[in-house]
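One chain comes next, on its own, written as structure tokens: the form predicted alone.
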Amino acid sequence: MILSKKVILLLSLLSLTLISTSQNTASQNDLIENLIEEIAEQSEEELDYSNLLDELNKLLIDPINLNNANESDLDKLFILNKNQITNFIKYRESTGQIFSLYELQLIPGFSSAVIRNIAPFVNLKQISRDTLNTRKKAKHILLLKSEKTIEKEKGYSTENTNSRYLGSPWKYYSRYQYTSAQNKISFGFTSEKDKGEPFFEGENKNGFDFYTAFVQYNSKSILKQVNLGDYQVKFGQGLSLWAGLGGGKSSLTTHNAYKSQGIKSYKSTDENQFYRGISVLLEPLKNVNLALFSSYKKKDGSLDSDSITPFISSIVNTGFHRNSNEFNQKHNLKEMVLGSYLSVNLNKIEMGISFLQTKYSPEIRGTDAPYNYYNYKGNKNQNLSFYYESQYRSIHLYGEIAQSKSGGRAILQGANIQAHPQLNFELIYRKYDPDYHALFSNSFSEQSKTQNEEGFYMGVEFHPYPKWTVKAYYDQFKFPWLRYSANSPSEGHEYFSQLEFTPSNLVSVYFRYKQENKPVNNSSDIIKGLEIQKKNQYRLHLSAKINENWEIRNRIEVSHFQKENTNENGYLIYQDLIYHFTKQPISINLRYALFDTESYNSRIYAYENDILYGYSVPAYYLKGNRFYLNFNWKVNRNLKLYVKYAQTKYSNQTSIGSSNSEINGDSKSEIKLLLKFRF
């Protein structure tokens, strides 16, 4: 592979920046590009990011005040572990209110690193009884969004009647919100059409495809909690109950303990993932709670008969309803959940337990493939969970057991180790068998399922320097049963280590080696054994800001993937420039990518900046360049425009995609357009 002038140019732009002395950025974007992209690599399906990013966006926008916060705000910072939310309020405790960022230095396991990533999401507001009288004032937002793909899809045209789309290529999301003053009532709703759904015709002669909406209340009472409309559950280690995105290996290699978070309101756009009905959450003695939901909505699935008695073959979560086959598996499946757990926190370690029972009509089959044969199939589950933590010391252990109707089992036992001030362990072992069945869970996994899968994890994060960290994993896992890919048990690894220098609070550049061993089917069209499919990875990026209104972004990734006699190569390079205008409340942000990969198997996926709760991984592959420009300004102070402009070009391309997306020519364009109102 031959580097072009272009990549040359860029390549030169790096090394000018690394060598530059100027200064360098603590931009919160490094923290949502390693968690995002981590988690993206990882999953063959698309996943929904908007509720993390929604998250993240609200503590930019109200940041935790470290002054006052407890351990439940802490946690939602997603960045510290136990241990060192431990620290930092044993810290807290002995010396009083915090005057400055640079004070957390003394906490053990906040190094440079750790206080530069939370810098974004945390102030330090000193606590007065004035602070603490001020009333908040209600708030409304309101968030219109259209975005649409400039060149047409064959899905617009095919003479197929039953595969063409039935609505226009714009995209519409629309999200209202209302919290009262102190917090204590909320309610929205959230509705999208897709790109190709109908919109106030046809099957959708109400508008939007897709709605949502919630009500909640909030009390210091013994009823702490009411929940109507749309919600979302997170328990113990999500063994048995953790509805939507979870977590997964990531380069917070230490950082692995799920968090249980309770009752949401749900206000995202997956069809899927959430419950319909009603919650309460009862605390009838201190530190003690009792949650009990229940919850009735339809899904989508295939539908097939024995010509006896209808069945689902399959659930479909892919939420398109954009011609008349996607139509026909539009809620073909009801769902009946009715759930509980109960939580009780003694201070030195905090224990729960939780009952989901599930009901489906008509009854879920699946198909008769081998790797199939222990999926769920009936019409009635349920899952049984108990998980505790506890801290001794500098060790935070936890873990959870579930089991299931089918009488499989789930195990998770993890611990973190703040052996030294600068050097903190994490192990957890995982075991779930192959007929464990929880289809509310999302636990730490090489899989996207809880299902099928043993394996032990060891993370590390060291500190030799004040400017310097060192991250590494190393996960070992197995598989029992057959998958999608691989027609016999089987077992891999996978290998992470990554080098950070921070030389000021403005510059921050790593460098990461990611390996991955998965044995999967070989192409032998008689026997189907296993070969080891193995793919390394290397990037170098920087973060730096230059001054006041400038700051920029480099990255270089190779990667490299082997099969049986295959071996190819690929690379990505790309220069983001960020720009603040002083005058002005805008901000306009560009990058320009460079990409070459034989193929699918050696691509390589980079996060890109989108518009506000808008998020983006796309898997550069094949060879071509990409840009895009964002333009964000604050109207006033009630309005903001955020507008995306993006292309990719294939040089060696006639047509892009396949089936009903594919288009003729060798440009892909997209462009989206948000207006948040906010009063």
Second form
Amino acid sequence: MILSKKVILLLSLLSLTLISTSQNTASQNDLIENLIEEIAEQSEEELDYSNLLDELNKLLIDPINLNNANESDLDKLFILNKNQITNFIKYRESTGQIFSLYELQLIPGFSSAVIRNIAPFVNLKQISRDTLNTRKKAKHILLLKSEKTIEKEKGYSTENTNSRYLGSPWKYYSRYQYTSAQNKISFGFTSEKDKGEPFFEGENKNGFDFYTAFVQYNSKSILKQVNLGDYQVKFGQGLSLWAGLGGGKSSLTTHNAYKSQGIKSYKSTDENQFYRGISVLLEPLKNVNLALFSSYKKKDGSLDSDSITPFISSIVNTGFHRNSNEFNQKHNLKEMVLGSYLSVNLNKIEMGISFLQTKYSPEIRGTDAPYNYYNYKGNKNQNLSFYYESQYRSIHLYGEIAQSKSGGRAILQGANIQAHPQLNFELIYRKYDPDYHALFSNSFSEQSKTQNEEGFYMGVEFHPYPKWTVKAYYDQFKFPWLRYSANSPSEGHEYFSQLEFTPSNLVSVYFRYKQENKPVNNSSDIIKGLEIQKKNQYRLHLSAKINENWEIRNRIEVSHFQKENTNENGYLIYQDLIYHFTKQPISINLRYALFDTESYNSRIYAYENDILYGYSVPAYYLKGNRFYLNFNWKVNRNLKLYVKYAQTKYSNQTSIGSSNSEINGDSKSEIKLLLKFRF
Amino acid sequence: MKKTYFLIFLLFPIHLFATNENHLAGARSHAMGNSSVALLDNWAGFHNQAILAKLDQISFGAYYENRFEIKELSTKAFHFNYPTKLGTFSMTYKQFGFNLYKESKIGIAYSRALGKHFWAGLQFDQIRKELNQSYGSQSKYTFEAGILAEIFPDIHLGFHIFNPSQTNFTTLDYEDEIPCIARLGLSWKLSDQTIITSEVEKDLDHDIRTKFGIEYGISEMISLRAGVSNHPNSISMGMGFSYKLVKSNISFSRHPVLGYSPSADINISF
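Show the other one: the form predicted in complex with its partner chain, since we just had the form predicted alone.
So here's everything in the complex, that chain up top.
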């Protein structure tokens, strides 16, 4: 054993140089891609990933030192689950300092693929040297961004005065953030004007359409954290309190346990998923946290009236206020929130309880559609929830149970088991009643709501040989009540498998197969019954760093859609070229993609490189090509410039999009600019 | 709800009753998605007789399964394995149904090693079906056979075929077939605690089924299991307890429409 350890040390010293020079963007991108692509595929709405990207970017600038990181630091890596973290800490306790990332392969649950993924976000500084480095400076970050669709959409020129866009086609965004030297105080603001929204004119006399600001104070006393302004709360497994992005099923098949994150200041541009007010986090005893928070804000919603009282028939989450139709929905709903949670972290077990009270004015009613029968109605809601998590040997158990004012309950119970150093599997059972109402939840589920669902999930990650990884999951779900697109209770399943080969830390290839069977309404004109909708996807993906300058990524993806008599195929093929200049701090990123699908049904999603904090996962559908060019230039220590130009050209269309976003012609192009100042 | 499904069974009995299955038993296999064609287990007399030759202890056990939590769809099974120097002899009995409809199967098997890494087994079966008095009963004789090979250290490959002679029940107005089923699968013993299994099953008249299973021993006494299979899509889980001579397993599987099927067994080996 001692001998083998020495050999490894030697090997690792040799390879140290290799790894440190290959802080490759390839793996960093692969990770973000994995996390985001899957979430985007499952969500119909456009989500805001900027908080997630923000955290990953923070790690890129200030990587986690594996030699002194504690459990909560490692939680930030997203890619490591509880079992891997526990094993890592055990390993470090028994062997002392870690000298090379390759050494991590000795730890149960770590493979070369995992190491390749975390490499950009960690470093291995010696602890002694690290202590000299404590004199940190205060940080300011300022971001300025604007973007525009070059072709004119119909909304800018339509005759209809209600739907005509009132502003310019430019999108403007700015963000400023200050963090004090000891990380005691941070504050900042974000403002945004979407494409088509008025700017210093009309309804938006104050300039931007959306503003958010925060102040956060941290200390080591009883008063641990105070937030003023906008913040988010993430508690337990997300059954009652989880603002913003959750996990969702992804190619990280055994990483579905949520980690309570407590209260965080809000910097994103989603106009709904946050609280606005004040929050206080106390630590009266060691490892006991008590949080109290309150919020008051206005949300968008369509206002209706039954001749006596006004009510909200639906909540609008887009955040767009471009024409008078959309302005009529702006800020119609007042939302008051009072909440608190208490969590205790004992050595082996962590648990917490939360209570949340929400008041709405006017009341929310929803439509009379049968699928809406159990949906939230009224002007008051309460949520009570309890969660726990525990590590026993190589089993990580976690769960939450919650109840809303209606009496509806939600339960989630999961287990992650490191059955063997090379084999990790995860089982999750969840049951959310049709009448469980939690308007701030975002938990593990097939649907976007924590409601009307029961299911079993099994995921596995297996490293049969050092360079090979097999990942798979199977999820069986049932919807006890109707859904928007399904006129009766229904059930379905989803299957995913991926075989990954990582011959070195510069090259990775995977093949993926994914299948989803889910019943939806058929196209009958008389009585709509259910029909099974089948989706199959096959993907082959390669990413490689060829030398210091060149990186490539290739993908071929085939999708198959089947429902009733419809049988459709879709194809996507793309080539990415990434070039880093050696003499200049410039990199260029190019994609050319060809796609051919019969309709939107057989669409294919693919993550795109974007400007910093930007994200896009466009759906490729119909027939045509798309290319984009990304240009990143680090002008000096304090200033970075990002530019993106993208164009999609369809071969069989004379117009793109529908209603207000329709464009005449066969191509759509977009330009984005971002400046980042750090001082 | 369950009653309705039960009525549906009675209307279309042929495919939903047990004859279109491979007459499987054992809660350990059940918990692992029935992917047991290469899994070393006391209940191998129901999965792959070749495995019996690897057993080195006399064992007997009883099994009970309650399909979809309906009393009338329950299965009872028993096994008795007797390893000798010449090979292992085994007897199995299985009964499914209730007083109006009953199926039973008696099997007598012999299994032995054919070399260091190769085992084979053969079993003769009597399959009997009893409907209520006015329809009478029928017995048929068929056989099944299996082989097991250790293709790499700790990786076993198993193949099993049931009713290759395609023996059927003789009926007047409908086809009552005893299915012909072939299964091919692997088991991989990663460590003393951890086994993964997978298997494909082809019934001549039905879609090909794929199955996966995992077993993990958290301690000497307790192990956890999980499995999935398709056609129909089902998920299963279970636990095993072992104390001295006694081993006991519990499990359940979940059919997407018909719901849960719990099962349990108890074994004694010495």
